[in-house]
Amino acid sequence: MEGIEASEVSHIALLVIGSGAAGMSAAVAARRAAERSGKSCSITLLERNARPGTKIRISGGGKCNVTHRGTPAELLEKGYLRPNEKRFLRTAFYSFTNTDLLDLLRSRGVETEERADGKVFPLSGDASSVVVAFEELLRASSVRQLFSCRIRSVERQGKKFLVTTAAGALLTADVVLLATGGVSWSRTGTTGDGLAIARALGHSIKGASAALAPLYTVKPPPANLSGVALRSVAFFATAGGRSVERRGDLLFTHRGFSGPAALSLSRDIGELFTLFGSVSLFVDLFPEQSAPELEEQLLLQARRNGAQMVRKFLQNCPIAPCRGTFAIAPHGTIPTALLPFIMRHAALENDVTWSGLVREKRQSLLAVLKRLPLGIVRDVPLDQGEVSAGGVSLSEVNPKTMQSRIVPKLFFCGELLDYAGEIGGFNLQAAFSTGWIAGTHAIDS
């Protein structure tokens, strides 16, 4: 349904603004509560864009990583590591499990797998077969959906709310539920109309910086390298004597780096740069190995085979080997590719052997293989990150409902808290379960 006339005055019992995961999860949730009870009341979903869910229908590559394998606990645990955002987080992981949401999904049809590393997606491996199922769920639900129409302002008068909309149409309403993302992927609608709504209502507003997002250098990596990428590797960053790690794969690119270590690293990273303006990157190729156990295994080479070129050597050596098992290879090997940087970064020879390595240069190979310099930071695009960190204050907002402590009858879901989680599924599932306690909260308000 298309954007309401400016001319149009009407009355809605709970407006939800944003059709993302968490304002389609909400209104869903809602409409079941109030069913629940008994109460028959109107529910109005708005959404800026001219479909639903446009940010699912490309998130995970157009796959939809739609959650992440394990019981609340652990994704609380893995998917948050920073505590005020684990606890705030934890009533709606338990009230709306990643089994809640996908018997949701299955009783429309849409199956899912789990892959090794825990990932769920869509058996389909479509995206927008999500967005297809809470369609369905939505319309089953009587929920009145109006598309391309942005809301220009939200104001408390009396016990009602007075929404305005972009065209100069007037809304009241008895409850609003705020789910209109962050202001990472501008393209798809999330430029920040929620905050400034929350803001214009008393709201405290974090700045947005970017989270799961690529990281661009001053001087970009080798063009040989891009597309190269590091598995298991030991990726850190240090700025102003502060140094953040992060363990996983890494992957060059023709601007700097991405892969799953650098997303997860990139909102520590973007807070250091805020801070210190200059950030440095390193990677660690042996990080179960500490430097005199590396060195150890450095002197049993050049024992061993001294003739043997040292470049030759890197090549067949394994990248993040398992501690105590120096020869076997779970991660692979070194790329071919990397080994001119290794070799220029250690200032050594492409044809030196280990019977001419003297201690020095070893002593400068085993620095550079535990921490190779990957360059300075230059950005950490926010409209590239797959979310955006900031946002409304958790501390003025229920965890147990989402309802605003500051205006009543006022709801928050989704990206437009202040929390970020880590890459794999976990920011759809807050999403998802952020806005079904919501719904189900707004209802009783």
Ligand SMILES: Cc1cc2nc3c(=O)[nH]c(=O)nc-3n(C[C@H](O)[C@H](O)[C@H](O)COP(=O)(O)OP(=O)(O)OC[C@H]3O[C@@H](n4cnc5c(N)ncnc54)[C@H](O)[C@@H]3O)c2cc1C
Given for the second form:
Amino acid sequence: MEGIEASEVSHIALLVIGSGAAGMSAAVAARRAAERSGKSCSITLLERNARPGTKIRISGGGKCNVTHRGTPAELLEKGYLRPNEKRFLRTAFYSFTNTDLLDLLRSRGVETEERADGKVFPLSGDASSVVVAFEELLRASSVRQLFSCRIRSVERQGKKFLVTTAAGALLTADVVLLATGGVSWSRTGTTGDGLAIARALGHSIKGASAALAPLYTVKPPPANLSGVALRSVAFFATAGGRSVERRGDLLFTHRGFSGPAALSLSRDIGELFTLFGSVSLFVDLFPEQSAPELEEQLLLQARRNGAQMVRKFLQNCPIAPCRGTFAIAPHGTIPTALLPFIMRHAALENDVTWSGLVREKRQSLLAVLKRLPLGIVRDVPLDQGEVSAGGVSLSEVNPKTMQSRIVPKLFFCGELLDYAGEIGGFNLQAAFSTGWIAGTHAIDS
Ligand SMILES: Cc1cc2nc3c(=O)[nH]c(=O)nc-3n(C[C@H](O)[C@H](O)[C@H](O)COP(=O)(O)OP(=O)(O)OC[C@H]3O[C@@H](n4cnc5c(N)ncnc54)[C@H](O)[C@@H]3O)c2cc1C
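How about the form predicted in complex with the named molecule, since we already have the form predicted alone?
Entire complex below, previous chain first.
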């Protein structure tokens, strides 16, 4: 259904604002809760875009990593690095689990597959199948859906909410549920409207910052490295005497770095960047070996094969080998394109052999292999983040119901809240889970 006329004033029992993962989940849950308690109430889901689930459609590169394998406790442990976020999301994750989500999708014909790394995707490989399933669930739940309808303000008036659309239409609602998402990928409709509405209603908003975002460096990596991936390395950043680190795959891009390790560390790096202005990036190519262990192995190589060019050795050298498995290549070898970069940083001639590698130079190579400088951060672009950190302060929302502790009958769910999950399906699960309990409790409020 398209937008409402400015002259139309309608009253709604439950108004859900934002038809993303959280809003759709909330509306379906609300109808089920209403049916369980024998209440008949009007539920309306408003969306500024012309169709629902825009972000779901682009998630996981269009394949939608919809959730992650494991118990709720395991999901909380793996997906949320900050203790207050784990605490806040606990009830939601136990109340509406990954299994509940997959059962719901299966009830609408969406089968899923679990990958070796624990990520779960629709078997069809098509993210829009998740949206179609929720559209069917919404229709079956008699939820009134209005599209191309942007909400400008929500005010408390006595026991009701007065809601104004950008086109000037007025609505009243008994209960309002804000599910307007974060502030990254703003072209999908997430421009922070819900945060402004929450602030106007008296809530504290933690400033938005990038998470799961690529990193741009002052001097981009050499063009020939763009697209080169380093497997299972330790990627770390330092600033102001602090250091943050993540293990995983790292990808060189034409502007800097991406890949799981960079995306996962971007939130911490963004915070260092805000605090100190200058953040340096490094990679440890041998995270399983201490520097003395690695030096011992380099010395062994020099003794065994003095005539070998160091460059040749590195070319066949296993990258990030597991402890004690230096001689085999479980993760592939150091990419050839990276070798001149390593040699330059270690100030080594291209054709230096092990026997020509005096102690100083060996130390320099060792230092570079353990701490290869990757540049200085220029930007952690908020809008490019798969999610944004920051949002409605968690301390002002009841985690058991998602109801505001400040404004009665106002509920929040999804990325609008001040949490940000890891890559791997944790953010969609959090949106579906918080949406589900918000919708359920909105009916009882
Ligand atoms: C490129 C990309 C890939 C991603 N991949 C994954 C992945 O594979 N797995 C994963 O778990 N997470 C992924 N995420 C993150 C995940 O998509 C989000 O965390 C999740 O969709 C958030 O759900 P939400 O319902 O809270 O917000 P959203 O899905 O953003 O929905 C909010 C909705 O509210 C609407 N809205 C906003 N303001 C108004 C207003 N004033 N009036 C009316 N409507 C309004 C918006 O148009 C939007 O449709 C990805 C994100 C991006 C950007």
